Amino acid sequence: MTNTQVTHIQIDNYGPWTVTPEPRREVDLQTLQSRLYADLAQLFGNRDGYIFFSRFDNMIAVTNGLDEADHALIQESVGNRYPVTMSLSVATGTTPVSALGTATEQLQEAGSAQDDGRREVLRGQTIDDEFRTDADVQLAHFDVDDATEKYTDQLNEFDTFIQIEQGYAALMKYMREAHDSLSFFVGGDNVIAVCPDLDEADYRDACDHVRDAVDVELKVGVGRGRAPADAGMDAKHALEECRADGATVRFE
C-alpha cells in the first residue's frame, strides 16, 4: 500500500500583488514564475523530493521524507529572495488525490489566496521516518510511442503541441477519475503520474483510453520508492526498457 506525502504549494495574495499598484508587464510574472518554480525544483529535488508546476501560482509536490522543519527552511529562502511569499501545507494518504484534497482543505481553512493577511501559513504532519516504507511512492512515467517520428519531423510545432496536449489531457483526467492518481506534464512528450498501488491492468488501462480517446499511443515506467527521487528513478529505467523491447508497460 502506498502512503503519499503531498504538499501544496500556494503563491500568497498572488492576483492581487500582479496589479497593484498597477498591472505588472506579463512577461515580468512569468518570469518570476519560472524562477521560483527552478529554485522550488532544486530546493525540493535536493531533498528527494518532486514538484510539479501545476499552475504555477499553485503548485504540487511529492515531499516523502522532508519534515516540517525542511519545509520551513524552504519557505524561508523563497521569502528571502522573491518579493512574494508562499503558503505550504502537507498532508498524507493512501492515494495521491485523498493526500492533496487534505492539503488543500488546509490551505483554504487558514484564509482564501487573496486574503491580504494569510501568509506563509505552513500546515499539517509529516510521516514519521519509523512508519516509512520503500513501498510508499509509485510514480508512473509516461512517453508518447514514436513522438519524433509521428508528429515532431512531420508537424509544425504549434500541431505537435496540440497532439502531445491532448494525450495528456485525457490521460490526466482518466488517471484522476479512474485510478485516484495525479498527472502532470514535464515537458517533450512526458508525464509523470502520483499513483497509488497500481498493477500492469491499471497502466494497460489508461494507455487504451488514450489511444481510444485521442488516438495517442503511450508507453509507461513504473517505480516504487521510499522517496520520489527513488521511485522517479526507477520509473525512468523502467521506461527505457519499454524503449527497448517494445512494451506497453514495465515496472522496475
Given for the second form:
Protein chains: 4
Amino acid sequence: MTNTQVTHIQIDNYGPWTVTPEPRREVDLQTLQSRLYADLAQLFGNRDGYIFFSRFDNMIAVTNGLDEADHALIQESVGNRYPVTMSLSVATGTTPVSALGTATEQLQEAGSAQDDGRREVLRGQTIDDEFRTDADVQLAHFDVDDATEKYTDQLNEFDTFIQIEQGYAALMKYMREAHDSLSFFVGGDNVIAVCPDLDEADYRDACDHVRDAVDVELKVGVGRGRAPADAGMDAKHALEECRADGATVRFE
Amino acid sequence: MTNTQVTHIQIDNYGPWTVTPEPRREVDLQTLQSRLYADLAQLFGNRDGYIFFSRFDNMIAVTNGLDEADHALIQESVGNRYPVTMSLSVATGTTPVSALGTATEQLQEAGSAQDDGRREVLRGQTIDDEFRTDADVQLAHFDVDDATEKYTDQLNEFDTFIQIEQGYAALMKYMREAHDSLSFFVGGDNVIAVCPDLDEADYRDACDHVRDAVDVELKVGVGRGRAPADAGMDAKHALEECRADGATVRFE
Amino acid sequence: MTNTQVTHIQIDNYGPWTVTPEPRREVDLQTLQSRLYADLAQLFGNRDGYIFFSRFDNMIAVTNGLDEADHALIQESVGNRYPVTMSLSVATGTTPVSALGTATEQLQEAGSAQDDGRREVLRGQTIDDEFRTDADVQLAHFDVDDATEKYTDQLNEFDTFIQIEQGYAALMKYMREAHDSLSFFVGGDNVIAVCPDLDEADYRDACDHVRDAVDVELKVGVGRGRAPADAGMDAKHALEECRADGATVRFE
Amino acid sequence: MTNTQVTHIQIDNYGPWTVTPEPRREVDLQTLQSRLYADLAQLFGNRDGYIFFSRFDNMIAVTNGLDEADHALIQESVGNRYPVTMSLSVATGTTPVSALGTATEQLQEAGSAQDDGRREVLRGQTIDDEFRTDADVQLAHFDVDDATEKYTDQLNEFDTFIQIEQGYAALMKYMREAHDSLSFFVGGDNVIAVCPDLDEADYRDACDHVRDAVDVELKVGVGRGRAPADAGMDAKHALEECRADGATVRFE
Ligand SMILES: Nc1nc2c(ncn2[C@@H]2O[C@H](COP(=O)(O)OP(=O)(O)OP(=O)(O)O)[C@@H](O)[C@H]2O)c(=O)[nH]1
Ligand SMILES: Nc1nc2c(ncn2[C@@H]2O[C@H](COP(=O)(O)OP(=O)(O)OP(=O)(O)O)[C@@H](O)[C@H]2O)c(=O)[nH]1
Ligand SMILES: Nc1nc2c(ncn2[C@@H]2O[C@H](COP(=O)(O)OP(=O)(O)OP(=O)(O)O)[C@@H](O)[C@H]2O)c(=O)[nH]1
Ligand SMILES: Nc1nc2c(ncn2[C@@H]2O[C@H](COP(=O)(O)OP(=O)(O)OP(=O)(O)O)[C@@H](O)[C@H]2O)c(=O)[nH]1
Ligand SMILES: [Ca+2]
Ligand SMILES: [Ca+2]
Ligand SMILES: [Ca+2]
Ligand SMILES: [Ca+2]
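For comparison with the form predicted on its own, produce the structure of the form predicted together with another copy of the chain.
The next block holds the full complex; its first chain is the one shown before.
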C-alpha cells in the first residue's frame, strides 16, 4: 500500500496581483512563473521530492521525506526572492487523490486563493521518519511511442502538440477517475503519474483507454520507493526497458 | 488581414540527450526546460515578441519585428549558456497555422528532430520593416469566468486542473480546426491564442463551443498590433473591460 | 573624444530590507543579488549595453544606445519579478567618471539610498541617436599573463585570489585617478575598464603601474564603438592578438 | 578548536572555452557565471553550506555537513544544466587556510585547470557525522560603519566602490596572513570571513588594521556552529547587536 505525501502550493492572491495597478507584461509573468517553478523543482528536488507545474499559480508536489521545517524553509526562501508569496498545505493518504483532497481542503479552510489577508499559510502533517517505507511512493513515467517519427518529423508543430495534448487530456482524466492517480505533462511526449498501488493490468488498461479514445500509443515505466526521487528514477529505468524490449508496461 | 511571423524552436536531438549515458534526473530536466523557456521569454520579449512553452522541447513564438540577426543572436546566446543547442525556423503567413506550417517544414527538411548531425539550424524569411503594418498580429487572451469561486476554492486542486485542462484541450483543438489559430495555456486559467483576422462572432463561437463541449465558461479580450507585445497588452486591457462590464468578447 | 553614457543602478532601501523583520538568510540574498545581476546583464546586453556588478546593491552600466523608454522597461521588468525595486539614473560625459558623477548626483538629489520613500526613481538624459558616433565608447579588456601557470596551478585558491584581487585593487584605483576610467573585475583574471579616449601609452602606463605596485603582469586589448557591445567584442579580439603575438597593448 | 571543511570548486578548462571558436559575448559569460554561482548558493545552501563567488571560475565553499554523495549530486546537477563542467575537491583542517590548501593541492594533482582531459574530478575527505561538533565552524560578518551616510549618499558610486574595495583588499590580505582566515566580499559593504578559533582581540586587531591602512571603519559579528548556515546566521544576529549598542566586535 502506498502512503503518498502530497503538498499543494498556491501563490497568494496572484490573480489580483497580475493586474494591479495595470495588467503586467505577459513576458514578465511567464518569466516569474517558470522561474518560480524551476526554483521549486530544485528546492523540493534537493530533498528528494518532485513538483509539477500544473497551473503554475497552483502546483502539486510529492513530498515524502520532507518535514514541516523543510516546507517552512522553502516558503521563506521564495518569500525572500520573489515579489509574491505562497501558501503550502501538506497531507498524506493511501491514494494521491485523497492526500491532495485533504491538502487542498486545509488550504481552503484558511481562506480563498484571492483573499488578500491570507498569506504564507503553512498547514498539515508530514509522515514521521519511523513510519516511512519503501512502498510509500509509486510513480509512473508514460511516454508516447515513436513520437519523433510519427508526429514531430511529420506534422506542423502545433498539430503534433495537439496529438500529445489530447493524449495527455485523456490520460489525466482517466487516471484520476479510474485509478485515483495524478498525472502531469512534463514536456516533450512525457507524462509522470503519481499513483496508488496499481498493478500491470491497471497501467495496460490506461494505455488501452488512451489508444482507443484518441489514438495515441503509450508505454510506461513504473518505479516504487521511499522518496519520489527514487521512485521517479526507477520509473525512468523501467521505461528504458520498455524501449529495449518493446514492452508496454515495465516495473523496476 | 494579419501577417503573422511565427518561429518554430526545437532543441536539437533532445530525446537521446535526456537518457545519455543514463536517464538524467527529472528535476534537472525540469529546471533546464523551464529556465530555457524563461530565458527565451525574455530574449524574445525584449524584442517585443511572444513565446509559448507548448512542449518545452519544441516551442512556438510569434516574432513580428525580429529579423534574422535577432534570431541568430538568441540562438547563440542559448548555445553559450546551455548544455543543449536549438534550431530555429521562421516563416510568415496570413494565418498563424500556415506560417507555422512553413516554419516546421523548413526545419523538417533540414533533418529529423533526433538527427545527431543537425545542429543550430537557422532557416526562413522575416518580414521587412517596410512591409509591417498595425494589423499584422492579432492575439486573444481567454480567461475562465470566476475560476477562483467555481473551482479553486471548491475542488481539490487536481480536479480544478482537470476543468481548466479540459477547457484548454477543447479550445485549442477547435481554434485550430475552425479558426486557423494557435492557442496556448499560459498558467492559471488563461489561454493566449495567436489568430488570423477573426471577428467578434468567431470568438463568441469559440467560447460557445467550449461551454457546450466541456461546460467551461470563457471570456476573451482581443488585441491587434504591429508587434506581439502591443497586441498582447491590448488583449489584456480588453479582457479587463470584459471583467468590468460582463462582456464575453471585447476588442481593444 | 568619447561620449560615454553611464547608468547608475541602485536597489531601493536595500540595507533595511535585508534585516527586516529578521536578518534574511545569506544564501537567499546571494541568490537574489546574483540573479538580479544576471537578469540585468541580459536586459542591458540585449540592447547592446554592458553592466558590471560592482557592489551588487549598486551597479554601474554603460548604456550608449539605450533611451529612457529602455530604462523604464528594464526598471518595470525587475519590479515585476523581484521583491525589491531599483532606481536608475543616467548621464553622459566625455569621461566615464564625469558621466557617472552626474548620474550619481541626480540619484542623491532624489533621496538617500536608504530613504524609505524614494522608490523607482528614473532620472537623466540619454544621447539622441543623431549625436551618436563610432568613437563614443572605449572599452579595455585587461587580463593577467599566464594566470593558470603562475597562480591557479601553483598556489592554494585563496592565495591565487589574493594576487588577482590585489592586482585589481591597484588597477581600479590607478585607472580612476590617473585616467578617469571605471574598471571592473569580471571573473577569472579579467578586468574590463570603461575609458575615455586613452592611447597606447596610457594603457602601457597602467600595466607598468600594476606590475611595479603589486607585481602582477597584465596585457590589454582595447576596442571602440558606437555601443558597448561592439567596443567590448573588439577589445576581446584585440586581447586575442596580444595572446598571439605577445604584445602588452593592442587596439582593434 | 574549529574543524572547517572547505571545498574548492573549479570550472574545467574554462579559459579556452571562453574563446572557442571565437571569443564569446561577455554578457553571456557574465550571465553564465552569476547563475552558476546562484545555483551553487542554493545547492550548497540547501544543505546548510556556504559558497563564495571569489573568482567565479574558481569558487570556495564551506561545507561542513555535506558528504561525498552531496558533492557528487551537486556536480552532476551542474553537468546536467550547464555547457561547462566543474571539478570539486574537499578537505578539512583546523584552519580554513590549511583545509583549502589541501583541497587545492588534491585538485592540482589531478591536472591543470586548463587540462582538456581533466573533467569532473571529485576528490577528498569529508567529516564523518560522529566527529562533527558545535565548534567546527566560525564565521565573521564584517560591515562598514555608516556606509550609506559616509559614502553612498556622498560620493559618485565608483568612488564609494573604491573605498569598499580598498577596505576589502586590506582586510582579506591581513586576515589571511595574520589570522589564517578566508574573507569574501558578499556585496554592499559586507565581507564574510571563514575563521579558525579567533577571539575578540583578533577581530579588534583586524578592524584596527583596516582603519589604519585605508581609513575604513568596520564592525563585526561572529557566529559559531556545527554547520556554516548556523554560524552565518549567528554572525548576522551578532552584527545586529553591534548596530544596537555601537560595539565593534560581538560574539553570538
Ligand atoms: N521531461 C522529460 N522529457 C523527456 C524525457 N525523455 C524524453 N523526453 C522528451 O521526449 C521527447 C521525445 O523523445 P523520445 O521519447 O526519446 O523519442 P520518440 O521518438 O518518442 O522515441 P521512443 O520514445 O523511443 O519511441 C524529447 O524531445 C523530450 O522532450 C525525460 O526523461 N523527461
Ligand atoms: N498568465 C497569466 N495568468 C493570469 C493573468 N491574470 C490572471 N492569471 C491567472 O489566473 C488565475 C485566476 O485569476 P482570475 O482570472 O483573476 O480570477 P477569477 O476567479 O477567474 O476571476 P475572473 O476572471 O475575474 O472571473 C490567477 O491565479 C493567475 O494564475 C495574466 O494576465 N496572465
Ligand atoms: N569574464 C571573462 N573571463 C574570462 C575570459 N577569458 C578568460 N577568462 C577567465 O580567465 C581565466 C584564465 O584564463 P586565461 O586568461 O585564458 O588563462 P591564462 O593562464 O591566464 O593564460 P593567458 O591569459 O593566455 O596568458 C579563465 O578561467 C576565465 O575565468 C573572458 O572573455 N571573460
Ligand atoms: N550580503 C549582504 N549584504 C548586506 C547585508 N546587510 C546589508 N547589506 C548590504 O550593505 C549595504 C549597506 O547597508 P547597511 O550596512 O545596513 O547600511 P549602513 O549605512 O552601512 O549602516 P550601518 O551598517 O548600520 O552603519 C546594503 O545596501 C546591502 O547591500 C547582509 O546581510 N548581507
Ligand atoms: Ca517517446
Ligand atoms: Ca478568470
Ligand atoms: Ca590570463
Ligand atoms: Ca554598513
